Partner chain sequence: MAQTPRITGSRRRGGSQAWWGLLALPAALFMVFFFAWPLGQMIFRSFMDPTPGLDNYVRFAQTPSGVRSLFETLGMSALVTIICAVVGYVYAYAVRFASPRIAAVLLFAVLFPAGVNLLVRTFALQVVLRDTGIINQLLLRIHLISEHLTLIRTETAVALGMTCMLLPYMVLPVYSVMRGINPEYVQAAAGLGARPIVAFARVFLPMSLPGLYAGGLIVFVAGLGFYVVPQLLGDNAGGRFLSQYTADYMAQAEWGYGSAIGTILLLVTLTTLATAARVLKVGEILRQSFGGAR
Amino acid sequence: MAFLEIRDLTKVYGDKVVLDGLNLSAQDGEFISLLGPSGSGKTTALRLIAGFLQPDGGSIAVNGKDITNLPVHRRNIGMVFQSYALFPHMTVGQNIAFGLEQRRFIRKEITKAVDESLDMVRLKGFASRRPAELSGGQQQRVALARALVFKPQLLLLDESLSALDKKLRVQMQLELRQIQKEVGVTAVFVTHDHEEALTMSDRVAVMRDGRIVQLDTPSNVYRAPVDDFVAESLGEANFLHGVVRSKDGSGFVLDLGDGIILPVPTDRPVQVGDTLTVAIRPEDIELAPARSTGSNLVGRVRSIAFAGNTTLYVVEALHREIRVRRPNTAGVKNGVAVDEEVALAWDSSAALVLA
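May I have this chain by itself in the form predicted alone?
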């Protein structure tokens, strides 16, 4: 039995269906990210789990107990908000203790729990400080300590890293995941940042229009997306369209037009004559001077953008722009210029077949 079980969850505002029969399950100790654009329903789902909203249909169960109609204070769920929602007039220690006081813990237990929580988030000695005296990362840790101090059965995080700058956000992704593993709490994390979802999650649920389009491991949603929406949600992708000209036991051959054919190894069932789309990640494409290879896929470089550890090339080929991202290795020059003709190539296994 799953630790968190959501069945046919529905939420409607007027004529707008925000959640449309959402189904989701999470195992004990699992970290699941809800990833999707604004309006996909991910934050609404989180608020329904927390009890801030009531569903128009469906059920929510945690550890085998139906909590669909329980009030917020009886759900034993910790939540970290995007804004952290720390009380500015209270000290760090008082902020963390607040939930325990509301649950009528005795003072000795509160003091012990607050000290343990501060140790857990690596803020020992910060109990007497005010939130305004802390950095963004420290405030985020306080909010996490406050959410975990009463040992909740479930932890909900609503875009809780989005207010941090990129360097600190990457650091906090790793710290937050480590703390979650140490505590062993089941977590549901809402984000619109695909790198966060891939870095932190055991599984990623990609959402669109109130439904989960794909729920799988980070590797599978990135390398085996079910459609172009999922492929783009998890990073850059080039989409190539063609017709299946032949097939055998190992895959099929896709005719891209202009005399370009693409062998695609796959076990997906296809028929000769089917029109299909494949996605190629920019980092999977190799570039070389057009005359130096036997590749029949040739294009012209339209722009080059240096991006630190990578360089992005936009190449016009197959009557479209194809994005190519190559690593910048110290002492090695890529040697490609704007307006130069180049050959594009990739391993056949890099072609992701989309539904």
Given for the second form:
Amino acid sequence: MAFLEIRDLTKVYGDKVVLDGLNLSAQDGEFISLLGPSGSGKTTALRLIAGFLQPDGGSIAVNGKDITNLPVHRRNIGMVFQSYALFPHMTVGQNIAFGLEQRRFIRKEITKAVDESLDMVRLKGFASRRPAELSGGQQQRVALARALVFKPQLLLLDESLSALDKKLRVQMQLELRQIQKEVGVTAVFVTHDHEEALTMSDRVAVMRDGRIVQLDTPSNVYRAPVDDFVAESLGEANFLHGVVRSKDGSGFVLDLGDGIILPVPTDRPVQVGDTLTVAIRPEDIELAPARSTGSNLVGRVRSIAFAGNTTLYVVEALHREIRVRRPNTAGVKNGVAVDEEVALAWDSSAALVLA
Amino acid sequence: MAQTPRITGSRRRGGSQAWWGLLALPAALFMVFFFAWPLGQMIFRSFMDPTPGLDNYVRFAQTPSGVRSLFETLGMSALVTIICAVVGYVYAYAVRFASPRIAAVLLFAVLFPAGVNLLVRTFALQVVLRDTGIINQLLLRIHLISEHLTLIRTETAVALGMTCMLLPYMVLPVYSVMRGINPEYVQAAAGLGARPIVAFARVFLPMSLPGLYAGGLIVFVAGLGFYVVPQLLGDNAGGRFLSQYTADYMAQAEWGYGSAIGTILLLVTLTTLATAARVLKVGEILRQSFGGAR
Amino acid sequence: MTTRSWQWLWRACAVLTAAILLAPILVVVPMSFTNSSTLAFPPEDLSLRWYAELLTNPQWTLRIPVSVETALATAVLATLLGTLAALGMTRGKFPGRGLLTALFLAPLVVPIIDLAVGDYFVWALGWQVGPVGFGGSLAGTVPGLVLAHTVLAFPFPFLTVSTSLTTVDRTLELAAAGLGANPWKTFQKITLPLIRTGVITGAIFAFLTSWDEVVVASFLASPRVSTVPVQIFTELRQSYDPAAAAISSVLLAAAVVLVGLLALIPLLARRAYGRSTDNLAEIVSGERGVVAATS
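The form predicted in complex with the partner chain is what I want next, because the block you gave corresponds to the form predicted alone; please supply it.
The next block holds the full complex; its first chain is the one shown before.
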């Protein structure tokens, strides 16, 4: 049995089913992200695990013990809120000590544990500061220290990094993950940022309408999304529809219409004549002046938009718009202009077959 | 170039800001003549009437009933403040965590009486409490008592009346502060292992204290100056307040002594405010709960 | 955060408090519809006798116009001064602003009996320094009452207008000025409509302040010129005449209308500006009781 075991968890508000029979299990020490748009039920799921909400059905068990009907304060779960919820009338030290005091630790042990956890989040010497005197990143770390100091069985993170600016966020992602690994606590992380989910997690659960659509490792959800929703949730994607023409041992050939065919290597069982959708990430597509390559997929550049480290090209091909994103390298010109005819090409492994 | 456009701009803005300030002039003059001057006159009289000197204050200090009234004024105000704090806190808490509909009804119940004439409300309490009043009638009719209870003309009646009149000024700032407390703080405390009562005592209550301080200050200061309620619900023989003494001596044409008692009341009020402003920094909360509508 | 039973206990306390606040007020109304000359609950022998008394007895018929005139004039004067002062204080920057704000808000905290005493001296004798002096003879006149009440009422329009001014987007005024409107036109067409809610709310509070005021009025009133509250105060110290219940019911009805109006203003304003209507609690609490805690 897994360390965290959630079965058929259901939550209903009025006639709106917010969580529709959620099933999720996590191994000890695993880091799992719940990724989805707002309204997908990810935050509700987290609040049910924490105990702030009561489920209308289903069960939650941690380490083999059913906690579904346990009140919040007896669950022994650490939580980091989006707002951090650091008590403003207490010092950093008092904030971190709070959980230990509730567990009736003696003074000496509390002081020691607080010092150690401040050390862990690299805030040594901050114990007597007030939360309001700290920067966003520092508050984030205090919140993490407070949630971990009493050695909870489970760590819950509710959009915990979204209040930070981009640069700090990337840094905190790594730091947070490192600390979680050191401590070895099982973590459930709610986010709507796919990059965050992909960088940090052991597994990502993509949620939609109160259900988990796909639960897999970051590379698998990214490279083998089960449908276009998942593919789109994990970043930009172009979807191409076609009919399977032929197949052999290593894959099949997809007819995209207009005489364009696409070889797709896959071990998925398909029948000739099936209608299929493949997704291709914009960054996987290469552009070249039309006549310079042998590619038979040719389109016309509709627009070019500079976006910092990449440039986004919108190319009209196959009667639709295909988005292409190329990295900007110093001194290298892509040499493509608007209205020019270009050839599109990608490595055949870049075509992701959707179920 | 002697003048850059930026300098012209800032100069013009400075000029217009001074011009705007002139609009406050009529009110400033009005308040000086019709507010500050009369208060000054009272203070002036307390030292000059009937003879220049501290006679009136010496007389006050040497009259046992005078000194007692100072302490009774402070005591009653403090008592009412404490009752209002307890009742008002419970009330505000109920409003804060009620459904929007019930919250609206509860807020209305405490705000509507505040809009009703104080005399009418005092009269209503008289009607309920007096010897042939509703409570006594009711208790006599069901034979719970054989003789009427003395409910009116007691300290209790004054305390009840003042509490009724002042409760809204406690409920509003407390509620306003409570509404600003993110529920996540209490959830965080529970998540850290605090039982509900501990989460309340260690997190919610300390965070709502600024509202209690602000409300307490308003109630205490307003209570010091209460006149109508003690006059109509209190016992004329005992428990007399500074405000009542002031009015009494004025009615007896003892201008100087009446003014002196009034000045002492003013001094007590201003001292309380100044101390509170320094200690509690309530200005911000007051502005939040009373100025900051919309 | 609390368990269910705690919640109910808490709620019961709140309901009890609300009942204690409201019940006495509501009891007075039926008691006024009696034919007997003593107050009783439930009232015996229903009649409008004491309301007729209000309309015929000179004790009341002389007071009502004085009260109405004083309250209306006070509302106008206080709102005018308060609006100008609010404009001056929020937009102007000059030394001594803090001190002036304290002066403007002081009537809220100064014991009302102290003002009554001071007014009593000054209204009769005028403003005198040594041999130089002017004014006086204001005691026992409607203008005297108006001036005294305007001091007490002034903070309310000052506060409500100041508050609405902080929400006014100054760029709108700059835009109007840029389109060629002179300062007065800009104020009239742009600023005034935007702060109208604050002005009206302030005016209603100012009216109520004067309408309900009894302490200062009883010091400044003469047997001929006096107000309704002063008359009620006198009656309540002597007898429990059902006429007091009748006039109380009338004042109560007036309060219902005015408080109702106060609750409606933000609702209407929100609708006018096309903003979403928040829940009722928000609106009721938004129009915080800026009513004077004076007595």
